[in-house]
Structures are given as C-alpha cells and as structure tokens.
Amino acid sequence: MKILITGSAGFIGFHLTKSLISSKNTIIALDNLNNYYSVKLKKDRLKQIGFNKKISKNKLLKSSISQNLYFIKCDLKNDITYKILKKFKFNIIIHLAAQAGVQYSIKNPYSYVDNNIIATIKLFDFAKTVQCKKIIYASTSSVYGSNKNTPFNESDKTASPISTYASSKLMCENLSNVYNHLYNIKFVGLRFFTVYGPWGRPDMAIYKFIDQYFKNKTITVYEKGNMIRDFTYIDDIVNGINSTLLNFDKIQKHEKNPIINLGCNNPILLSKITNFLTKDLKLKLKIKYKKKLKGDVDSTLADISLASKYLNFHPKTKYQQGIKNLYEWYIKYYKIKI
C-alpha cells in the first residue's frame, strides 16, 4: 500500500511512522514543522527515522534507513502541497496533523480554524480528487466536553464542546460525515485520550512536570490534583492505529462512518501522578495549586468496548511504567546527569 501520514513529526505521528518503517508499505510522511512547541524536538524525531539532512520546504526527501519512507515539509493549507502529492496514488490517508492544545485554543482560536478545519477540508477534497477512498483521522476525548456520564461512549452527545480545540476537532468529525455521504469516502475516526510517553509533547502534564522539575521551577497542579485523566501510553495508541489500518475494511462492514475511542480505560488522579514522581522517582517537586482552567474538563474515561471488538485493543502499559519510560527518555535526550 501507499500510505500518507500527516503530522508525522508530531508526537503520535512520529511514533506511528517509526512503527511502519519495517513494513512493505510505501509511506509518505508530511509535517509543516510549526513552532507551537520546540521545532528542534520535531526535527530530532525525524532524525530517528532517517531524515538527517537539511529539510527544505516542499522537497521530497528519502529516509536513510528505509527505501520505502519519504518526508515532505509542507502545509496542508497550501495548494502546492497537493501538487506534490498528486503524483502518488494513495491507498489510505492517516490524518494526524492538527493544531493541538486546549489552553492555546482559547487565546488563539483562528489557528484552529485554519489548521484543523480548513486544512482538513483541503485534505479531504484532495482525497476526493485523487479517488483515495480510505481515511483514518485523529479526533480527541475533548469533544465529550463536560459530559458527566463516564465512561465516555462514542454514542454520547457531543453537541456542547467547551474549547475551540474541541470544537474544531468535532467539526472534522462532521466533515467526515459530509465527505462520506457525498463522495463515498470511507472514514474511521479515532478519539485519543491524553497520550503520553517518550518523545512527547512538552505542553502535556507529565512531560511538563518532569521538565519543570529539572529546570528548578514550581509545577502547577489544578483542583488540588483531583482532576482525572485517562492517561494512555503512546505504544498502546500506535497499536490501536495500526490495528485500525489492518482492520479498516472489517470495521466498514459493520459500522457506518465509525468513530472509536482509544484510551487506557484506567483513569488516574493527577495527585497520583505527582505522588509517583515524588515517592517512586524521588523528584522533590515544588507544587502550587490553582483552580481549574477554562476549557478543561474535570475527568475523562474511555469506553473502549468498540476498540476491543474491532481492533482487539487492550492497553498494556500501566501508568507507573509509562511515566518511568518518559522520565528515562527525558534524562537521555537532554543529557542530564543524575
């Protein structure tokens, strides 16, 4: 198969692309390498999958470690991107590129309109034009808003998002319905739940706690640590995406335009995370407590019965091991002497 992966220098996109290197599929990976967080971190991820040379915009690069992997630095909002991609006859698109971040979306809402909604429309329109009939795309647990009924089920109402980020991702879900109805493109949407692990996003809680500790900064914990998240380790998420790739046709036989939760199904209090960092990893954290931020939800918990049914999805990584893996990666990546 020929697979297009968008957002391949991002946290999840990098790990997914890396997992597919040994396959016989031809992978075209793209990313615009924006500066929402460290561009160096994104480029270092790309080095891990064989892109060590200078990366020029809109230039197709071949991986030094795989004959079947290519990368393009380009933007889904720009027409030139699709002129480059048109030469490939993709069997499937895995759309992970997005402007992430709940809090950033409150101060920068237009970025989410541009990079999540407009970019997605243009990509879906490209798929229509080149007759690519299969798309897997990333959504988020944030679409459930302040839903009090847990675990969150895919059939729950999602009409009341509480952040621009969630609203933009919900719009992407709605667009999949439109393109499925009008053009018979088959979609599987995956709602990710608080993904963490090595090579992660610096704006996410666990990474941020570790980072601020080593920078001798005070960490901020909201609601006295009583907020609950369904922290899901990156390897489990990647396994879920790869299983979606393998089982795409089977899913389509049973579900119309399906959306599937990918979460750990084991929610953890933030206070448990800080306790583990303090007691088990011996980090002497300086903590200050604040009230919950606007746009944040109190708790998330994924009902993963659909993922279990169609993807044989059973998360294996306990949070203790996952945090330890992230901590050890951080020390190695930033060359910290303990």
Ligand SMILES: NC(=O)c1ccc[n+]([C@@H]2O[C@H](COP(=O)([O-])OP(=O)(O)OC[C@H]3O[C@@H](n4cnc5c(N)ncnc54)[C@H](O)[C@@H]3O)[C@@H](O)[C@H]2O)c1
The other form holds:
Amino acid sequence: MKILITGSAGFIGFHLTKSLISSKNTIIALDNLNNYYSVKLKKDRLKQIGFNKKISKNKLLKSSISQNLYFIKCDLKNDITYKILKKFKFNIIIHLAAQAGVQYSIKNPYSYVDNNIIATIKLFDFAKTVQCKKIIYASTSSVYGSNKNTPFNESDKTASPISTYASSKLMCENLSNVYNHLYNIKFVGLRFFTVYGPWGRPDMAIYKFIDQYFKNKTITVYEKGNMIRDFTYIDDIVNGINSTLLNFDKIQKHEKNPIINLGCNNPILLSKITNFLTKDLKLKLKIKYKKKLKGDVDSTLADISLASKYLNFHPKTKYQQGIKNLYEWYIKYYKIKI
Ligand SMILES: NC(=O)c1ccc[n+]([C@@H]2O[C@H](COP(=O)([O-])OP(=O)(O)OC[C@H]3O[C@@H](n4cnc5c(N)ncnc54)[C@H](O)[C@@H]3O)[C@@H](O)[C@H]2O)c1
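What I would like now is the form predicted together with the named molecule, since the data block earlier showed the form predicted on its own; can you produce it?
Expanding to the full complex; the earlier chain stays at the top.
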C-alpha cells in the first residue's frame, strides 16, 4: 500500500511513521514543521527515522534507514503541496497534521481555522481529485465538551464544544460526512484521549511538569489537581491507528462514516500524577494551584467498546510505566545528569 501520513514530525505522527518503517508499505510522510513548539524536537524525531540531512521546503527526501519511507516538508494549506503529492497513487491517507492545543486556541483561534479546517478541506479535496478513497483522521476527546455522561460514548451529543480547538476538530468530523456523502470517500475518525509518552508534546501536562521541574520552575496545577483525564500511552494509540489501517474495510461494512474513541478507559486525577512524580520518581515539584482555565473540560473518560469490537483495542500501559518511560526518555534526550 502507498500511505500518506500528515503531521509525521509531530508526536503521534512520528511514532506512527516509525512503527510502519518495517512494513511493506510505501510511506510518504509530511509536515510543515511549524513552530508551535520546538522545531528542534520535531527535527530530532525525523532524525530517528532516517532524515538526518538538511530539510528543504517542498523537496522529497528519502529515509536513510528505509527504502520505503519518504518525507516532504510542506504545508497542507499550500497548493504546491498537492502538485507534489499528485504523482503518488495513495491507497490511504492518515491525517494527523493539525494545530493542536486547547489553551493556545483561545488566544490564536485563526490558526485552527487555517490548519485544521482549511488545510483539511484542501486535503479531502485532493483525495477526491486523485481518487484516494480511504482516509483515517485524528479527532479529539475535546469534542465532548462538558459532557457529563461518562464514559464518553461516540453517540453522545457533541454540539456544544467549549474551545476553538474542539470546534475545529468537530468541523473535520462534519467534513468527513460531507466528502463521504458527495464523493463516497470512506473515513474512520479517531478521537484520541490525552496522549503522552516519550518524544511527547512539550505543551502537555506530564511533559510540562517534568520539564519545569528540571528547569527549576514552579508548576501550575489547576483545580487543586481535581481534573480527571483518561491519559493514554502513545504505544496504545499507535496500536489503535495501525489496527484501524488493518481493519478499515471491515469497519466500513458495519458502520457509516465511523468515529471511534481511542482512550485508555482508566481515568486519573491530575493530583495522582503529581503525587507519582513526587513520591515515586522523587521529583520535588514546586506547585502553585490555580482555578480551572476556560476551555478545559473537568474530566474525560473514553468508552472503548467500539474500538474493542472493531480494532481489538485493549490499552496495556499503566500510567506508572508510561510516565516512567517519558521521564527516562526526557533525561536521556536532554542529557540530564542525576
Ligand atoms: N496528543 C494528544 O493528546 C491528542 C489528543 C487528541 C487529538 N490529537 C490530535 O492528534 C493529531 C496529532 O497530535 P500531536 O499530539 O501529534 O500534535 P503535534 O502538534 O505534535 O503534531 C501535529 C503536526 O502537524 C503539523 N502541522 C500542523 N499544521 C500543518 C499544516 N498546515 N501542514 C502540514 N503540517 C502541519 C505540525 O508541524 C505538527 O508537527 C492532531 O490532529 C491532534 O489534534 C492529539
């Protein structure tokens, strides 16, 4: 198969691309390497999968560790991207590129319109033009807004998002419906729940706590740590995406324009995470407590019965192990002597 992966220098895209290196598929990986967070971290991820040389815009690079892996630095908003991509006959697109982050979306809403809505329409339109009939795309638990029915089920109402990020991701879900209806493109939308792990995103809680500890900064914990998140380890998410790839046709036989939760189904209080960092990993965190931020939801918890039914999805990584892996990666990556 020829697979296009968007957002492959990002946290989830990198891990997914890495997991597919030894498969027989040809992978075209793409990212615009935006500076929402460290571009160096994104480039270092790419080095791990064989892109060590200078990365120039709109130029196809071949991986030094796999014959079947290519990378292009390009932007899904730009028409030139699609001129480059046109020559590949993709069997499937895995669309992970996005402007992520709930809080950033409150100050910078336009980036979400540009990178999540416009870029996604352009990509879906490209798929229509080149007759690529299969797309897996990333959505988020944030679409559930302040849903009080737990665990969150895919059939719960999502009409009341509370951040521009969530709203832009809901639009992607809506667009999949449109492109399915009008052009018979088949989609699977995956709603990820707070993903964490090595090579993670520096703007996310657990990474931020570890990072700020080593920078001797005070960490901010909201709502006295009483917020609940269904933290999901990166390897479990990657298994879920790969299983979606394998079972794509089977899912289509049973569901029209399916959307599937990928979460751990094991909700954790944020205070449990800070306790684990303090007591088990012996990081003496300096903590400052603040009121909940607007846009953040109180709790998330995934109902994963659909994922278990179609994808045999059974998250394995306990938070203690997952956090330890992230911590150990952090120490190694930043060459911290302890
Ligand atoms: N990490 C999580 O906890 C989480 C939770 C729910 C949903 N998601 C979704 O999963 C996907 C991947 O998230 P992530 O955590 O890896 O984020 P990330 O920011 O690490 O990765 C996204 C990548 O997309 C790239 N990108 C952004 N706009 C682009 C554009 N216009 N053209 C080309 N590339 C572009 C960025 O440079 C980045 O490397 C996103 O769609 C995100 O919304 C993530």
